[in-house]
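Just the one chain here, laid out as structure tokens, in the form predicted alone.
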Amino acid sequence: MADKLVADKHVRYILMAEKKKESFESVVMDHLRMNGAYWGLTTLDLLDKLGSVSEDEVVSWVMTCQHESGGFAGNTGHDPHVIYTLSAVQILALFDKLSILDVQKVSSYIAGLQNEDGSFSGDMWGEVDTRFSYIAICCLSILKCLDKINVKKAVDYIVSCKILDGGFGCTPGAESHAGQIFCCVGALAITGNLHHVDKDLLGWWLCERQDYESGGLNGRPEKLPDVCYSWWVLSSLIMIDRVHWIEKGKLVKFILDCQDMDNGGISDNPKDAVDIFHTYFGVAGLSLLEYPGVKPIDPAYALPVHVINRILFTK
């Protein structure tokens, strides 16, 4: 069992784990590298090693990506998503460098996937999801851009997907999930309109996450813990004011002992094998419980409180 973060572990591994694009999971994870570098990137600027890369060589990269549309894919060669644009935009604002971005373009590819209903496609092909509401807004609220979309529309459009437990849903009507609560809390959150969460039910159903034995969190009722819950439950908690009502100390450990104590990385739970997803997650987990060493991230942003700080409050 481990009782401490083991820091510098982690910065190696997701500096090895770049290094290793032959590895089967890099082959894997090809079409979904955007997410993979903000994970990495944000868990090492948490751990304040984010010097460790090469600046001009990501940024380079990442805007390799950019599709003629505006929008950003998962890597060179691939189709744009909702979900890469935000990853990007978000791995440049780690870096200050949202200056090199074509602002118009960016905010016009995400303000055209408003549906008339209020909700957002991840892309052409027309998927809807309260994960892209969530997205649209995060990213147009980076980019100071929210005044190019139906803010009305998007916030009723989130709150139709709340249900009868306080969660909610990817569409209406769908179960609440802690990963989708997240989404929508977060929206509600940056466009100020929090008030249409019932904080004490759904604070209820979140701390009902927590598995009483391990100490980790879940995303549904009967599944089993995992760290990156630590993330979507714990930062909504925080945002509703309601992250009191669970155990932070039991937390901690269930997250602290699922790490690799040789190699690094962090893991979904302490019998599995580590990832870049499950370490973001953790680390960040750890720096909402405050842990030592760990700088603050805001829980609605996903990025870094100082780089929040940065974007939100500069002209």
Second form
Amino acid sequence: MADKLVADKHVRYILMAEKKKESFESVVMDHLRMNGAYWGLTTLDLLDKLGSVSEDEVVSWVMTCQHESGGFAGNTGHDPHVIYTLSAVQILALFDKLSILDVQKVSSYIAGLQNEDGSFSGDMWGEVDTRFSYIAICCLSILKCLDKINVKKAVDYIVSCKILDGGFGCTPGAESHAGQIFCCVGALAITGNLHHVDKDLLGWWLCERQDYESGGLNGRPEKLPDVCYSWWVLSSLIMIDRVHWIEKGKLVKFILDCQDMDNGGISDNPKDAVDIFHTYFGVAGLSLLEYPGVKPIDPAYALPVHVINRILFTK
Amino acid sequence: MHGRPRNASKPEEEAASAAKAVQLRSLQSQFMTNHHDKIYTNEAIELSTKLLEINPEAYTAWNYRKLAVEDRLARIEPDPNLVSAILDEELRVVESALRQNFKSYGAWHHRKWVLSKGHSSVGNELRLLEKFQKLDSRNFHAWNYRRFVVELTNRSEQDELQYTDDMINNNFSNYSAWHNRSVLLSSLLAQNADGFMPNIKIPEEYDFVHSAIFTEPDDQSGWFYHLWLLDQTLNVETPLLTSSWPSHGSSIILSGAGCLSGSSSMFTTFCSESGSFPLILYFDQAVGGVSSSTVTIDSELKGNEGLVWEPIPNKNSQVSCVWVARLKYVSSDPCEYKVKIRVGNSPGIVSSRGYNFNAPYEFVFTAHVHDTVEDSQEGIVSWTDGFDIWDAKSKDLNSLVTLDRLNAEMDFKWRQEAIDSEVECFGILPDSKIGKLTLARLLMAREAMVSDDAVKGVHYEEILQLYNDLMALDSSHYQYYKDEHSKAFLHKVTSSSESLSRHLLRYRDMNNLVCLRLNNLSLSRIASVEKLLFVQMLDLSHNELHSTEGLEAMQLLSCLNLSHNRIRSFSALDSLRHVKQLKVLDVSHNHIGKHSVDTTRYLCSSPLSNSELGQDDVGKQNPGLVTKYWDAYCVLRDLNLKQLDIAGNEIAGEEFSSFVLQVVPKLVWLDGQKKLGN
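Okay, that was the form predicted alone. Show me the form predicted together with the partner chain next.
Expanding to the full complex; the earlier chain stays at the top.
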């Protein structure tokens, strides 16, 4: 049973993982290194240790992943996709290096992926999912080019994915899932459209994700609690001002219990192996729970508040 | 890592892993070369197959395969057998990848892509789905894919409904099946399909879902479905007008800013510097299209042609439950005017779900315009002294008569019967959380449907007790039940003139303002605002409120006391920006400035507009402070406060106080001190 956040160990875990590029786990996830970098670097910033990495090295590697279409790939040589484009932009935002981007190019890539019905494809191959709606809106908002897309249609499409339990799915008619809910609520939040959300109905669905015994949150009914939902459920609850409906203390305890107290890193539950993904979500969750020593994170942009304010408060 | 136990790996394992890594690395780099050089030979394609077998998440490999398929299709004869062979291979690769990881987005999408080329049979796809849904009946990729196939092949909704029947009968603990059921049923009911009349179908569904809830009360699979059924039972699709201010048959006194001699204790007196008063319409659901053509006003008050109606608070969306127009009057021209309002005079008022407001409603009130006698005083407003008891003969509580919402609804009977039957079922369920919660909701529903005044309010004691029980039984969700308890409590208070008048007073010093005292009641939530539109002074001090959500409809509010609550930020007070009458605000002894996480930031207008902050004089002189206190700035600059209390908050201090005085130059009283220069 853990009673504190071993921040230093997590920092060390992240820095080591960054270097261990040749383990099987790393090679298998080669294609999503951009996401991994975003998770690791944001966690470092939340723990006030972003200075531990070489900014120049990271930034120049990020830029090698940009495709001629303007989009970014998950790693050098791979194909572009909005998922990695957002992570790339977020990483540059962390380092306050958005100015090196050809904003026109990146935003055109994303805007070009909006479909007639307002939805977004992930890449030229046409997969449609509300995750991509969130990604497009979040990314363009950071780049201050939201006017490049049809925001009204984008919002209408997201609202069409709202379901009868108050939640949102990946496409119209699809089941509620905390990850999709985060994406839809986040997109609506960024565009000032949260009045489309039935906050009480969705709030109840979300607060019932908390497992009575462990205090952890699951992603949908009758599933196991998992640290990553500490982010997706929690940030959604915060955006709609219903976070007081869960028991925060219990959730803090669950997250702390998922730490590897010896080697650092956080896992999805106390018994499993740790990884960067869950380390990020655990720390981000603790940030939203106002855990001491962790900087505040913005629930919609999934970036530290000071980074978002830096972007939003300047013209 | 899901499903990987946390173990220190042994040296043999590490060696094996390293070897696998080298092999995969080599495969990947060969693949990349093929991809970049656009090599689509059989060998190259076989390589990508191997790669995807090991790593179905390598999305670039799926892209490559699509390019390879297109390349091959372009080179061969348009022979259906040849095409089939190529596409069959793709389907095989997808299936094998899915066996590795049946949650792979890339694999499922590739299959859809192949199918969109007009290949494979419904039978095959449904068989595949059967396999995967047996492995995991909650796999949402499979369910989504199922919907995709159903649409592609025009399978009937009735057949799909039967499928959910089968899945549920097999195992009721299948939220995904219940979810699908609700989507299909919704559609069939909306179409009025054969055999799908709500008055028959909904009661049947209640019976069906009971098996899920009663067998295993802790299993959530049926909960949300039941809640949906309740919503279908309760909610009338056509929008209705719930309340208005002024209300039908009421009399109001209008005046300029200042004091009247001998002001009335029988009627509401409204004083305005701007010479206009708000006309408020409160609908039961969000509607659009409220305008001077759909709402007509018949009166002798001059200057009110082409009235502008505004939705509160959403300027963004043009739909809202609350709509306000401001009628002009001239106080130096005292007279008595009858005002007739006709809502829905012409079609155009439509709910956000697309249903028309189709029963025009007319109401009439009398406005007595008086001249002011003296100049308004700048005395400090007290929350404890200067109050008179509410006159029982006061005519103001006419507004409590909420328009009989269910008049228009013809199939009222089956709704009431369904609720009654559910109440009976849940009444005998042993002490489970879902049992008590559902019963509380059912009783609230029953209260909402009661129109007979004699029976109104009879359920509230039981409802409040149920929520108290739940706070103890399920302490993790204590605050949820607390909020519901507060809502029920306020419904109870406003359920009759008698109970409401126990909380009403008149504030002598301001033309007998109507004051509602709801302090020290452990309220964590505001509710029943539609019944409180006539309130001008509201005391909510010493409660547990953390937001003013809901108060934006109270357009008459000029004094608000929120001291000793749990307000965490000015963004939580954002709804007050719309209460243009507000002159006196007390938010002392709250938690403003104490928390690093802002839970109401996104409920304000889009934060992108934050970059427009600081374009006015205050902003230009104090850019740093405007950024630091952006939410206080947004709220305060939109109001014309005369009196503000902020002491006892972490944000309070020299810097904030001087900032406030710059943003609100006309402020007379700050924390009980009269400001110089005013």
